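In the form predicted alone, a lone chain appears below as structure tokens.
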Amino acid sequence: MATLQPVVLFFVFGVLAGVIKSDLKIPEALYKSLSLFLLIAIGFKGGVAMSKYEIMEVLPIATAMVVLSALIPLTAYPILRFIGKFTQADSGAISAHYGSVSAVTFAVGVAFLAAKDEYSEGYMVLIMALMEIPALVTGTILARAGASGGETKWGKLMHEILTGTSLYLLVAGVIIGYYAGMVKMVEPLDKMFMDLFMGVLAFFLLEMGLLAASRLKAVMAKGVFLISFGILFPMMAGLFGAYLGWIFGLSEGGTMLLAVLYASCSYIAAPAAMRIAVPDADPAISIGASLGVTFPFNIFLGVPIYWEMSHWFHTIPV
């Protein structure tokens, strides 16, 4: 198993303060701003590797990954409903949460290959960008049936998912990178959104520890099934991404990238999309889920395992 990253400590004592009841803080505006920095930095480093690439060599394989990715939800709702007893709108809402992605676990992964030197795919963070719609559209057209308050506004729905603080600013993140790279102007701006990417992380992951914490009384009372599903789900659903990338021929690192993606739960967008679109869900389950279990498993010890999942499928004989 690979040696823990230091910048997931960050995290273990955020979690610690908030069991021990430290005052500890990090203070709100100082959050939302790393929380700003790291999706235009993801985006950006992203946008400058998708520049070495021709668009219609991406194209396809991004389609396709992202096309599928709305198994995921499909996969997770009747796990939910039928075994975990959960109601129509609750399981249709945490399906929504596992099918999206969660940024901060796509940086754990990358910077777990930068400690490695391993090459991944730089088109891997538009995949990213794109998974968020397929899964959020999936949940809710699964837990509508279970949600009263009359029909669903796609509308407002589409617009409040595709104008979201996280996709917009990972998208324009891409462009711009992509823009610095195709006219070689990418130095100006490497200091800032590459050099200080890492140390950026470790402060946000401590605030991730804090809200973790917070979490664990929401989780603990729904019980061992609730905890199983955070842990064991996202493992299958990381395999299955393990499996897509070596089939569609990534790299070691790419192939662990998707596995990421595909382990990987929102805490973020999703629950703002499922605020207006299921109304009936209770938050406080999906979000414990999500942050009180998978996103702590996945930067602790879920990454490493994505990367050997993607080790071995790559010592497979074509």
Given for the second form:
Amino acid sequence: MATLQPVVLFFVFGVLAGVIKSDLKIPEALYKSLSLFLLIAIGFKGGVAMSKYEIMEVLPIATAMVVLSALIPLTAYPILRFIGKFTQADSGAISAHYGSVSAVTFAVGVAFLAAKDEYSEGYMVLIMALMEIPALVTGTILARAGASGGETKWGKLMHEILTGTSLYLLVAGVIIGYYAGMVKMVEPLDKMFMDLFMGVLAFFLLEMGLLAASRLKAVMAKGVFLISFGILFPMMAGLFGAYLGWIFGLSEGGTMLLAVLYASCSYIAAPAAMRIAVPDADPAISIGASLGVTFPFNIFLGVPIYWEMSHWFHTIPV
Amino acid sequence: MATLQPVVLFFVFGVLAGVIKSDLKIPEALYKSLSLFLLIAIGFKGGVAMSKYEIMEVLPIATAMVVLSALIPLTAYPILRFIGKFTQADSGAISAHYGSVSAVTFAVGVAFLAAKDEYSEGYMVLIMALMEIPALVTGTILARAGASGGETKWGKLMHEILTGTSLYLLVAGVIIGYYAGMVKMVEPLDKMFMDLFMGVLAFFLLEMGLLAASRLKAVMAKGVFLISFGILFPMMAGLFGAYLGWIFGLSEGGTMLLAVLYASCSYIAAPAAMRIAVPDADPAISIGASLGVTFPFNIFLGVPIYWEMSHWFHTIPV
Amino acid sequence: MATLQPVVLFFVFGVLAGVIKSDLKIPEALYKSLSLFLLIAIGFKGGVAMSKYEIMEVLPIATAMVVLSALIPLTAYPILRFIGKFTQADSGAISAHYGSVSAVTFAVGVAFLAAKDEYSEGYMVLIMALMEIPALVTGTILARAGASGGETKWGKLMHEILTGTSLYLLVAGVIIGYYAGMVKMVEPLDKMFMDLFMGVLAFFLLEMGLLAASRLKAVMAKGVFLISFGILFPMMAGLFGAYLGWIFGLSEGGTMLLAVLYASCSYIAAPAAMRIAVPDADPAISIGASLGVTFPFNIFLGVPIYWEMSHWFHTIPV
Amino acid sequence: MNNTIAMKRFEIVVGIEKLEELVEILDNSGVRGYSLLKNVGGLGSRGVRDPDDVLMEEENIMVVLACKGDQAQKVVDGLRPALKSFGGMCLISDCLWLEGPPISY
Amino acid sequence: MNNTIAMKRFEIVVGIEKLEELVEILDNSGVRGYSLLKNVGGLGSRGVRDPDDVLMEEENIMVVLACKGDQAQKVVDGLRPALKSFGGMCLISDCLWLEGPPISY
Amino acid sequence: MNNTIAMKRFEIVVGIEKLEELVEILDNSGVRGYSLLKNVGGLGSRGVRDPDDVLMEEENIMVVLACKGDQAQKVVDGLRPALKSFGGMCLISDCLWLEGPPISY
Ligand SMILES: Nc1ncnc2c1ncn2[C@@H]1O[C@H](COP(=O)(O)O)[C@@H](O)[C@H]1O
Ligand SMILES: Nc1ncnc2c1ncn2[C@@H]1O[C@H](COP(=O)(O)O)[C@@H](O)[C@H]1O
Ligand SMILES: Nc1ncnc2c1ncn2[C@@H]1O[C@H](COP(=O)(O)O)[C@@H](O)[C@H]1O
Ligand code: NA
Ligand code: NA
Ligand code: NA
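Please supply the corresponding structure for the form predicted in complex with the partner chain (the preceding block corresponds to the form predicted alone).
Whole complex next, starting from this chain.
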């Protein structure tokens, strides 16, 4: 078994603080500052790594992986709608969350690989940044298709997706990192965006734990189905991601990261987009499942499992 | 004489800014973020250091030092009550503050030792974390014993002490640091929690200076007694701490840190606890003495004095 | 041509975020925290560098450069008043902005030199800190001279200038850095104030970009004159600064930094001071020109131009 | 005025440590709408209270609440016994609710 | 009371996502002064709204506005059609403007 | 309503740079209680003021104050001369103080 990373213990202590009603509180401005940092840093790191490739070489394969991620909400929707008995709006919105990605889960995956000194493709970050687009669009279509009532505000939705903080900062980070890598001036910026990455992640996970604890009740109320879905669906999506990564010839590390991306689900960008696109969906359900069930599952068990999956595929003789 | 550490100059400039009414202000969110950082970092550092011991070996001696710290408020109380002529409530509350500890004073002590390259026992941090418990309980009993009027809310008080941010984060930091030390994964986290420690302390001391300046008037109003008490009592407590450290066979550095802990007094955790346990005590008095007199005394003169005390005990031939 | 520094791309992405109406926002507390950091860090760095000189040796030359900077507002005023047709109040206030300095522009200049491994005199920081005084005083006199109406609140103004956060923290940083350099205890503080400098600057420039974008409309409304002034005046002032630097025998790096100081203009300290001294001036105009035109010009084109100017002067055979 | 309903407006200021208790009382009185402002400072019988003080927790909160007359009486009955331990203040005045938004009073 | 002008006081609470629309309506009604408070929480037909929630954007804003009677009627006329989609609440009451400051109503 | 005292309610909005002066006037008028809200924005004779602007200091503050009629007259007398230089606004209305909390008016 892989060793548990110390950094995820911060999440545990966050949850615990919530459960025992400690007065521990992360100032809102700190939470927001840390998430800006993480987005830029993840992008920057990926951009620096990408500066070692010919972009044109990786573009088609990256595009394929992004486009295929639209299958995730398409699979999640019928499960939620017909087995879970959620409304069309809720099913679509939850699908969008699970099709989208969590940058922090990705970061935990990256840290896992770093601890193992495993290589992974730098452009995975770009895939992460772009995966939000098909997921949120597909989820919205599913939530709205054939439904009477209010027009979908597509213009507003696309603006929200394309200019939303997460996509914007990831892409900005990638471009700046790429440029810095090309002109060989990564040096003084890496002291901030690379060296401090794990420490900032630690703080962020502490807050994520507090947030997850505050959502637990909402999830429990929705019972067994949502919890099972929140664990089993990501494993399925992760398996699919690992399969794709292997098919596309990614390294073992890259394959694992693709599995993490397919398995992870959003709790920041997706809620913001769904509020605009599907205002009649209840955000408490999707955020509860995403943050209260899937996120902790992924960082504790999912990441090592996806690593095993990747490893397993790569032992298949071709 | 020991060289004055540059970091404490930040405190001086904080006080000065307050005195000349500069518009310098530390955003509240920054102050809170920095204190979260310091607590986690102090705990983490101590935890990593502790991972090199057998815990069971040090537990009894650590427990003894924590339990004995209950003597501090017991000594302070009669001085405050009968010489200082404070009310029972105020005397008890101030006693609780002086029995409790200041993590920042401790940090200045650690920085002092680091500049001298002196060893100290890692589990001093754990002692610091736990020293709040006997002090606040004893102080509350003193404030309340025999007093008529409102019941003491013991349940609420113990909850506040045990789940309060400072104790909670120190202990969380110790556990995570200990674990990271055991699995040899301290590495990327130390870039944040160790390398930046001094810089964060600098910022924090700047704010402490501003806060101390804003409390000066309240202290002055209480006159000579409070100022004398705020300087003489910690020296007495520090001497007792140094004696204990030497008796228990601590290193010179560890002995000095125990003296610092016994001498230092709280201005964050104790006010919060006393507001619940002894609401009729006036917080302006205890915070004023603690932050306006004892804290500056300790970081400028106390720390080098406790170092001399420790040195002096260790030259006694046994 | 000099390579564009990656860090200034953050400014570009800040402006772009504003233009495309991204929901990207920098929490106010982060903005304020970062500016405290930058001021202390710039001062600290300069102070450490200064600890290698005899202060008395450099004082006369530094004083001369500070005093001569009073010529900047004296030159700007008639241009603004008689060509730009601004009111006396506005002309005086804008003059004060352009006579004063921008610590962030200075920081970009320092980063430019660091990337080139070019030496510069440490005491340039002290010059920067002090240049605010003659500029703001001269600007105020110009805005007020002969004008009827309200008395100028000189007492309040001088207090604002001398105790204002920027001057205060720069000077505090210089003193602490100087002391740390003298006692050879720079070490643990540099991890914060030197290593992270570029990363913090990156964040700050992102916010500056957002702010500049929000001011663009105000500048556009004032038309061609203000934009031309915002570009041509700093080039003139920069040339004058470069000339002075060369005359006074500064290094090529130092000459360029003096040009940057003469060319840069304030958008933090000056608005605060002018609100008190010249309340009838419209801050939207001066901040718009300073932040919307001159700042971006300086960091993208000005800095490399001032470098060429310095280089050019230094090739003149003496 | 047309399209308006006569109502009572409550304006309650208490220390933030009493917020939970206050909300419970309002809930029990059947209140279906209120607005909550935090970070309120002020002067009162306990002296100056400054929510920006980082060392002492002295924040007040303000609740603004509009409801019909009969509901108002219930709120008064629920609040009055608690007000002594709450400190702060509770003001009542007349106002008109402009019809339009979903009913939340 | 001397030196006072009888006026109407509006107190409007809506979600922050409606702020821009609200300000536009006020501008169009000819309003020349209002005060704006952000970070307001509360309870209403959409349940509890907490501006401190970092995951869900649930902030309310409060606008306090004083104007003369005729102007008040224009505000009412401008606001009423929008209130349905705004949610929240709009209270109107009588007040006196104490003369002294530059006229901004 | 029972257990209530008729009072005057002041609602004052001024720029934060006037806060100290305002508090002094209130103190001198013998006021024993008020509530203070910071970070207020708004529109007025000086145009839009946004407390979130990091470059220009444009924050308003709001003071809400309840006191008895005679006290109110003193407040008015103290405030009026200063209002011109304060800008902003000062509204006065009638309200009832619900008895219970320690007297702070
Ligand atoms: N009766 C009321 N009294 C005071 N505030 C209210 C009332 N009803 C609604 N609100 C405020 O308006 C916000 C939005 O209301 P709603 O759209 O009904 O959810 C609530 O969160 C409250 O802040
Ligand atoms: N007369 C008053 N007018 C307005 N606010 C008041 C008044 N009295 C008390 N308050 C508010 O209630 C808070 C607590 O009051 P107290 O419990 O009397 O200290 C004060 O800090 C003020 O914010
Ligand atoms: N008619 C009004 N209603 C509500 N608030 C006002 C009104 N007029 C002015 N204010 C407030 O007072 C502040 C200062 O006003 P002024 O000094 O006129 O710019 C404004 O920014 C508003 O917050
Ligand atoms: Na996913
Ligand atoms: Na102590
Ligand atoms: Na200049």
